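Below you'll find only one chain, the form predicted alone, shown as C-alpha cells.
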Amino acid sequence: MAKKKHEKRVSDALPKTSENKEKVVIYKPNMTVLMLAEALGKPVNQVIMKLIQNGIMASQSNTVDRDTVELIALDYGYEVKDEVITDITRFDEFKIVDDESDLEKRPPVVTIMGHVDHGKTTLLDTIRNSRVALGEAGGITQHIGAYQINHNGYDITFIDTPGHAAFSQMRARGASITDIVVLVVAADDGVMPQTEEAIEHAKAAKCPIIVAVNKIDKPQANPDRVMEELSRYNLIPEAWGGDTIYVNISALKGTGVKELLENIELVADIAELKANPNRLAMGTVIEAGLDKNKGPYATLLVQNGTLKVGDCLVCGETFGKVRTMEDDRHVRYQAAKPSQALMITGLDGVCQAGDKFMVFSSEQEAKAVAEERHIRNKSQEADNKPKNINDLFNAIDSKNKELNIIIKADAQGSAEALKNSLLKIEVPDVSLNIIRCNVGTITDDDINLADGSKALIIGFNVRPMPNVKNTANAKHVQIRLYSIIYDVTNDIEAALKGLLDPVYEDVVSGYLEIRELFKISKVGTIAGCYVTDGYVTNTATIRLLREGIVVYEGKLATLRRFKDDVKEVKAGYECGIRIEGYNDIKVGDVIEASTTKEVKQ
C-alpha cells in the first residue's frame, strides 16, 4: 500500500499519458529510428524515407529528438507524449515538475576551483571563518565537504570538493549539483595547467564562472595579465564588454571577499534558483564513509523537499533511517531544506559520492527499493559499456544532440589543425563541442573529464600508458587513436551520419621498456628491453614512445632471447630488439607492440 501511495505521489508531479494509446507515440530519451518505426507500426525503411524527405539523414540505429518524432508522428496522425516513469526504483530518473506556486527561492550551491597553489584553500577557510566574525556560535571542528554561510541575510552553500577529478566524477554519476563555479587565479602567477582544467570542467558542466583574482596584495601582482590570459578561454571581463565577472581579492587578508560574495548573490538572483521545500526530500550524496564510532555516514545535499530526522531514505543502493544530522561545526539539525548540506548517520552501508537519494514513506519500502536497485545495477553493469563508436553516438542526449570531444596531440600545430578540421564538419541537428584541446599524452584527468562529460577522446600521434588505458576501460571511456587528420574527420563525419564503415584498428598486445643500448657496427642499435605488460611478437607493429609521444612507428627487424631468434616474448622476460630502419632510441623509451584487425563499427 505504501508503494502505491508513493507512486501516486510521484506520478502526480509528472505529465499524464493519453488514454488513446492507439494513436499515441510514447517518446523516450535516446529513442532510435527503429524504435520510432515500431511505435508507429511502420516499416523502418518507410520511416527513414520520411526523414530524408524532411532533410534528415539517419539510419535505423540513430537517435531522434522529440521535435523530429513529433514531425514524423504527425504525418501518420499520431500524437506524441513523454514517457512517464512510475517505477520507484528508478527515482534518480524522475523529473519532478512542481507547481510554480509551490516553489520558493533557494540558496546557490558554489564550488571553488583553481590551481593548487593559487589560494583556493585559503579562500575557503576565509569564507568559512567569516561565520564566526558575523556572530555565529561555535567553531570549525569538522570537515564534511560542504558548509553554508549567511552573508547579509543571504545563504550560500559551498561544496569543498577535493579536486577537479572528484568534480568530474560526480558529474559522471549524474550529480549536477553546482550552480556557480568560482575560479581562483593568482595575480602573480596567471593561468596554469590546473586553471585550464578547472575552466574545462566548469564549461563542460555548463556552470556560470566568476573569476576571483587572488594575491593582489603581492608586489608582482598583475590582474590585467590574468584577464588577458583568461580572455583566450572566452572568459571576457565585463569591463572589456564581456559577461564574466572578475573580482580582485586577497584571500589571506580578506580583501575583496565581501565583494565576491555579493557577486555570487547577484549571479544566483539572475538564475532565479527555486525548489519546493514542502515535499519528500531528494538530492545528491557529496561524501560518504565509515566511522568506527558512528558507522556509515554520508554528506547529503538536499536539492528538493525537506529532509528530516527519522526519514527513511535510499542513497544509491543503500537504505536507512536518518538518525542524526549535523553540519561541519557539530551543530545538530532536525530538518534540512533545499541547498542545505548536512552529514547524516543511520544508513545500512556506505554509499558513493554522486549517488542520488530519495525519502520514502517506510523503512520496509526503502529496503525493498534499495535491494531492487542493487540487483538491477549488477545485471546492467555489463550492458553499460559502449562497444563501438556508434554506441557512443546513440548515447548522445537526444534533445541537445551535442557530441563532446577531447583532443590530445603531439604538437600544438597538430592539435589546432585537428580542432579546426572537426569544427568544420556540418551535420544537421548534431553539433561538436571540443571541451579540451592540448598537447601531451592521454592522462587520468582526461579520462575523468571524458567520463563526466560523456566525451570521446581523440589521440593524435599520442598513446595512453597501460594504467591510463585500464582506467579508461574501467570507466567505459572510449579512446580513438589516429596519425592522419583526414582519418579523424572522415570517421567522425561518417559516424555522425550513421554511415561508419568497418575499419581496421590496432590491438595493443604489450609494452616493452628500453633499459640498455648496444651499438653494433654494420648492424645498428640493439635495445635491451623488458616486457612490462602483455607480450610482443616478431611480426608486431611497434611505436616508439618518448614521454607518451609517438616518435617513430614501424616494424621489428629482430626479436631475440639471448642469442636465439624467437617469435614471442611475454611479460616478465627480457629480450633484445632491433627496429627496422631506425636507431635513434634512448634508455627509458617505451615500445608499444600491436597487431591489426578488422573491426565492424
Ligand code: GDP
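Positions refer to the first chain, counted from 1. If you're wondering where the values come from, they're calculated on a predicted model, not measured in any experiment. We call the rigid core whatever largest set of C-alpha positions still superposes within 1.5 Å between the two forms. What changes on going to the form predicted together with guanosine-5'-diphosphate (GDP):
- Residue 482: CA moves less than 2 Å between these two forms after rigid-core fitting.
- Residue 530 is among the residues whose C-alpha shifts by 2 Å or more between these two forms once the rigid core is aligned.
- Relative to the superposed rigid core, the position of the CA of residue 293 differs between these two forms by less than 2 Å.
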Second form
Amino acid sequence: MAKKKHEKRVSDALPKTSENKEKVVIYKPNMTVLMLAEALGKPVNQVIMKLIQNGIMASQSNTVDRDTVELIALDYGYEVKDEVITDITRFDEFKIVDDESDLEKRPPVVTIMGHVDHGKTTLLDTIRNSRVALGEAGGITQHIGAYQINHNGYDITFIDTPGHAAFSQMRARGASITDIVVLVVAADDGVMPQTEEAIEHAKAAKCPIIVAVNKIDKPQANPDRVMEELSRYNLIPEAWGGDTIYVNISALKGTGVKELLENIELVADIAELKANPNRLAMGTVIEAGLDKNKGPYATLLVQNGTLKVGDCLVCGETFGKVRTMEDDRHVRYQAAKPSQALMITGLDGVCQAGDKFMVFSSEQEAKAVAEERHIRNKSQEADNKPKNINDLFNAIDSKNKELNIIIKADAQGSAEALKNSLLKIEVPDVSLNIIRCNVGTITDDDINLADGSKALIIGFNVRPMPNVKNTANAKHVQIRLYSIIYDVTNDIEAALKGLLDPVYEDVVSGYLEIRELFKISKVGTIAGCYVTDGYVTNTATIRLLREGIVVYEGKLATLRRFKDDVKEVKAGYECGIRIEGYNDIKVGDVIEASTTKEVKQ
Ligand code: GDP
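What would you give as the form predicted together with guanosine-5'-diphosphate (GDP), now that the form predicted alone is on the page?
Next comes the full complex, this chain leading.
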C-alpha cells in the first residue's frame, strides 16, 4: 500500500509529459538563446530577431534570464514553467508536495544552541533524563545524535549535537532539519560572541527561536539583562510587546524545564508541522560511522513517510537494507514515523551527516540509484570548481534573488559604514541580505555560516589566517578582501548587475611569524621572523596582522638572511625584515606577503 502511494506521489511531483505537448517552455538555469529557440521549435535567427526587437542584443550562445525567456515565449503564445527535477537519482533535490489530506501532525525537531559553557549539554542531559521522571523507561543510553521525549503525550525530537558547526554543516549540505532553535543564554554571563553567532545561524535558517535563560539558580543571575541585551537582536520578549518566548531555567536543577517543553509545543503548534506517514520514507542522515561489530551505521531523521525494517534505501551514495533500528536507549523499532531519529544498520558503506536518504520500492532500483550517484559524485569531485558569485544568489521566487553577505571589519565604525553603504545599493529584482556584520578576523564559524547560507564574505581590513583560508578553499566559500568602502560597493553593485567576473584570485605568497624584535636607533625596528607558509620576496606588499586584523599595509624596506640582503625566503627559514616607515611591530604579529597587488575583478 505505502509503496504504491510513494510512487504515485513522486510522479505527481514530476512534470506531466502532456505539459510539453501544450504550449509550455521549461525554463532551466543558464538557458541559452539556442536552447530557447529549440524549446519554442523556432529557427534561432528568428528568436534572435525577436530579442533585438525587444532591445536585447544576444547571440545564440548567450544565456537568457527567466524574464527574457518569459517575454519571448509569451510572444509565441507559450507559457513558461520552471524545470522540475525528474531524475530519480537526484532525489535529494526533489520537492515533494503531498496532498493536504494525506498530511498528519508530526513532532518538532529542536536544536539547542548558545555560547560555550552556558549549559547546552546540561540542558540536553536534563531533558533526556526527565524521561524517567515522565514515566518512561530509564537505562543506559547511547549517543546517536538525537533523542525523542514524550511530554504530556506530545513527542519532541532533540538533536543532541550542540554546536553551530554541526548546524551550519547540515545546512551547507542542503539539509534543514531543525524546526525550532532553543537559544541557551546564561543569566550570569549574558550575550556572548557565540550567542550572537547562534542567532545569526537560526535567523539565516529562518527557524523560530525560544530563549532559555539558564543558570537562574545562581545568585549573580540577571535574567532582565539577558532580555535587554537580546532585544538588540530583535528578540523582544512577549512581556515587552515582542513575540519572542523567554523561559527562565536552571538546566542543572531542572527548574523551568517543563515550562520550556510546553513552550516548544506551543511554537510547534503554531508552525503546524506536518508530514505524510503513508509513503516510503525520506529524510536526512544525522550521524554516521563504522562499528567493528555492527558494520556501517547511521542515525536517520525521518522527515516524511515511515521507515521500516527491511526497507531498501539510498543514503547519500550508499545502498542499504534496514536490518535494525534503535533509539538512544537501545530500544528496537520496526517502524520510524516522521520526526523520529533512529540508528539503523544494514548499509553497505559509511554515509555522511547531512546526506539525504530515500527508500525505494525495489532493491534493484535502490542499488542502481546508489551506484549512479556514486559515479556522478566521483566525476563531480574531479571537476569541483570554486563557486562563483552567480552560484551564491538565492532565488526568493521566480523573479527575485537575494545575495547573502557576511561583513567582517577591523572596527565597529567601518563595519557599520560598510553595511549602510551596501544597503543603499539598489538593483532591480536583487536584494542584499547582511546575515552577519561584526568586528574581528574571519573565523571558521564565518566560513560555516557562509557555507550554510551560500553567503559571500567581505573582509574589510581583516584577513583570514591560513588555516581558515584553507577551510574556505575546501568549501569553496568566497572571501573578498578590501580596504576601501567605495571598492566594496562598486564591486557588489557590479556583481548584483551580473557584470563582475566572479573568480576570486588570491595572490598572497606567504606568511611570516614575528618571533623577535631588535630596536636599532636611526634604523628602526628589525623583526626576526619565521616564514610559516609559502614565501616572501623583497618586493612584496605586506600586511601586518595582529589577531587577524590588518594594522598596517605597506612594503618591506629590507629582507635579510643573516647579514645578507636576499630576494626571497621560503617557508621553514628565518629572516630579518624591516617594514618601510613602520616600527610598531609586536612579537606574535603575523605578516602576510603578496607578490603583486591584489587582482582587481
Ligand atoms: P555547554 O558548553 O553549553 O554545553 O555547557 P555545559 O552544559 O557543559 O555547562 C557548563 C557548566 O555550567 C557546567 O559546569 C554545568 O554544570 C554548569 N551549568 C549548566 N547549567 C547550569 C545551571 O542551570 N546552573 C548552574 N549553577 N550551573 C549550570
